[in-house]
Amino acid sequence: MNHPELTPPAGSLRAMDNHFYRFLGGGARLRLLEVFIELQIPELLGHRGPMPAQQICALLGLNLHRGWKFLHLLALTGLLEEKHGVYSGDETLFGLSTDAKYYFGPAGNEGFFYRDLVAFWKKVADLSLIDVLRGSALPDGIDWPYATPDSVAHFEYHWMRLTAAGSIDTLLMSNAMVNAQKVLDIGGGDGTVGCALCSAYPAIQVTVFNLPVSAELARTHIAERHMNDRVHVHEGDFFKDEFPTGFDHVLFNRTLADWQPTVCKMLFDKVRRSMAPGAKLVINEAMLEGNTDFTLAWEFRYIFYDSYGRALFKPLSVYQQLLEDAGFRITHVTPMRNEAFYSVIEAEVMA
C-alpha cells in the first residue's frame, strides 16, 4: 500500500536529507552486491531454494546475528525476497528475488556481464581516487584500440555480442532500416548486428567496417552464421581511413558513446563524404536522457581508462548540434524503450 503522506515534499529539508542519503545508500548497496556475489549466494539459493537465515549462515560460515542483518539488507536492496515468519524472526525464509534471477539466472549461475561490472568496481576500490586524479599509474588501464586477439575477443564477445539484444530490438522496433538495401555498419563488432539485420530483412546487404583484428573475428562469426553472402567485412581505422562509398544506410550502433563529441563530428563529416544521394544516417545509442545512473557508473569507470575520451554519453541536443555542424538534419527520433537503454536517431543530408 502506498502512503504518499510519508513521502517528503520536493525541496523540503527531509527531501534534501534523503538526497544525501542516496550517496551513502549507493555505497552500501555496492558493498552488499559485492559480497552477495563473492559468497556465491545466487548459486546457493538458486540450487537449494529459499532457506532460513540460520541455515544460510551455517553453510557460509557467517555469524548468525550479523548474517541475519546482512540477508535482511539484501532483501531491502531487492536482491533477496524475505518471506514468512514474524518480521525479523527466525522463521523468515530468504530466497532469490525476481531481480536477482534476472541478473544471475534462475539457478544463480549466470550473468557474466553483471559479474564483470562488479569485479571492476572491486578492482578500483583499492586505488586512491585522489592519487588517480593526480596522475598515478593505472595498473589495469585499457589501451584503445584493442590490439591482441584475446583482448578483442573479450570485448567483442563478452561485452558486445552478449549484450547486443537490447540494441538490436530497439533498432528493429524503430523501423529505421526497413527500406535499406546496402548498409555500412561502422564499428560493427563481430557482425552480430549485421547478421541480425539480414535475418530481419531478406533484401538487405551489410558491410561491417572495423579494425583488422576485430574484422578477422567478424569473418569467423559471420561464417558460423552462414551469412557470408550477405554480410561482408571491410577493414579500416576510422581515425585514419575514409569510409567506403555507395551505401544507402550508414549505421552507428553502440559506437559513438565511446567517443567524445569532437571525434563524433569527425566521423559524421566522413560519413557525409561517403553517402550515396538520398542515403540515411542511423544512430542507435544510449543517450544521457533517462540514463543518469548508467552514465554515472560508466563515466566513473572511464576515469581509470586514459584512452577513453570525455563526456561520452551525450544528450540528444549534442547529437543534433554535431549533425547540423556536419550538414545533416534529424528526421526522426525513436525514444528509448522500457526494455533497453538505447534511442534511435535518423538523419539525412541537408538540402
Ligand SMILES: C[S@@+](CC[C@H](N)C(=O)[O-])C[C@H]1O[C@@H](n2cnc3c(N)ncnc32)[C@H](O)[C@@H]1O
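Predicted model only: the values in this text are computed from it and were never measured. Take the two forms, superpose them, and find the largest set of C-alpha atoms that agree within 1.5 Å; that set is the rigid core. Residue numbers count along the first chain shown, from 1. What changes on going to the form predicted in complex with the ligand:
- After superposing the rigid core, the C-alpha of I330 moves by less than 2 Å between these two forms.
- L24: CA moves less than 2 Å between these two forms after rigid-core fitting.
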Second form
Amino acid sequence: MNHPELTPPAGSLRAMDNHFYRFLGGGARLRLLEVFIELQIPELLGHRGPMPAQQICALLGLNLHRGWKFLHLLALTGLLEEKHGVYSGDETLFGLSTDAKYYFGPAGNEGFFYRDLVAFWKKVADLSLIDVLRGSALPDGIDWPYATPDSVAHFEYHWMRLTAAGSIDTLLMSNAMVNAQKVLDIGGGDGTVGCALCSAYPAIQVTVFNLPVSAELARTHIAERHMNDRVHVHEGDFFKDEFPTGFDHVLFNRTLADWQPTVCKMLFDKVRRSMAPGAKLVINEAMLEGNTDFTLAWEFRYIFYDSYGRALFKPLSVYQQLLEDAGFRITHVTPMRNEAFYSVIEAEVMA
Ligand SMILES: C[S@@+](CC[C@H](N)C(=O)[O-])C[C@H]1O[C@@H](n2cnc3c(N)ncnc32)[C@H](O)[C@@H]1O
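Next, report the structure of the form predicted in complex with the ligand; the form predicted alone has already been given.
Entire complex below, previous chain first.
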C-alpha cells in the first residue's frame, strides 16, 4: 500500500484535506488510546493473546456492535492487529500490535512512562481550554521546576532517568565529549548522564549543577553507583548563581527545551563568562525540526503551566542566533538519529 501516489503533492486539494483530517484523526486517536488504557486492553490481550471481538466485548462489558467498531479503529491506529475481519464478523480476531507491545510490554502490564504521559495529558485536557486561555485559575501542583521532594523524585527518576538512554546514546555517538576531561553538566538531573559519560570515557570527571532537591537525589544516586570520585554535585540555581569555573566542556543535556529563548540566552551568557579559553559548549536537545507532534503534545500541556515559557522546542536557527548573540560560534551539529529525538550542537567562544 506504499504507492507514491498515496502521498499527494504539497498544495494539492487532497493534501489540504489530508491536513485538515489530521486534526480530527488526532482527536480520534487520543480518545481511543485513553480508553484502550482505561479498559486495560493491553493487560487483557497481553495476558490471553489475540481474541475474537465477541469475547473481548463480553469480558469488557461492551456493546458488541460498538465494541467491534472500537477494536477495529484501534487496529487502524496501529495499537491492535486485526485478523479475519473481511466480513466484520463477531469472530474477527484482535491482538496487541508490535507497537503496543513496545509501549506496554509483551504481557501488556508495563509502559509506565507512556501511561504517565496519558495521565498527565488527561489532567489538563479535562480543564476548559477557553477558560484557561481567559485566565482561570490553574489547579495546584501545575508548576515548574518541581520543588517538593516527591514531585522532584517522580520527575528525576520516573521521567528523566528512565528516558535518558536515547539522549545518552545520541551524545556518545556524536563524539562531542571524546576529548573532555572536566565536564560541567548544567541541570544534570540525578547524575545519570554524568555517570554514563564516566562509564564511556575513563578520563572524564563530571560536575552536576542542579537545584537543591535534585542535587540531593543526585548525590544518593551517584553514591549508589559508586561514582562519587568521578561525578560531583554543585548545588545552585542558574537564575541566581554564576556557574563554577575550570571546565573544558559545558553540557546542557535536555535542559534548554524547558526554557524560552530569553532564558537560554541568559544561560549562554553565563556559560561564556565561566568558560575557560578553548572550552567547548555542548547542547544535546530535542529541536523543533522533525519533532512537530512531540512539540505539539508537550507545548499544549505547557499552556496549562504558566511557569513554562514560550516556544520551548526551538529550531536550530534559533539556537544559532542565540549562540551567536551570546558570542559563540557553532563548530558542529550532529543531526537526530533514528533512535531518539535529540540533536547535538557543539560551540566555542568566538575569537
Ligand atoms: C529536563 S531535566 C534534564 C535532566 C538531565 N540533564 C537529563 O538529560 O536527564 C532538567 C533539569 O534542569 C534542572 N533545573 C531546572 N531549573 C534549574 C535551575 N534554576 N538551576 C539549576 N538546574 C535547574 C532540573 O532540576 C532538572 O534536573
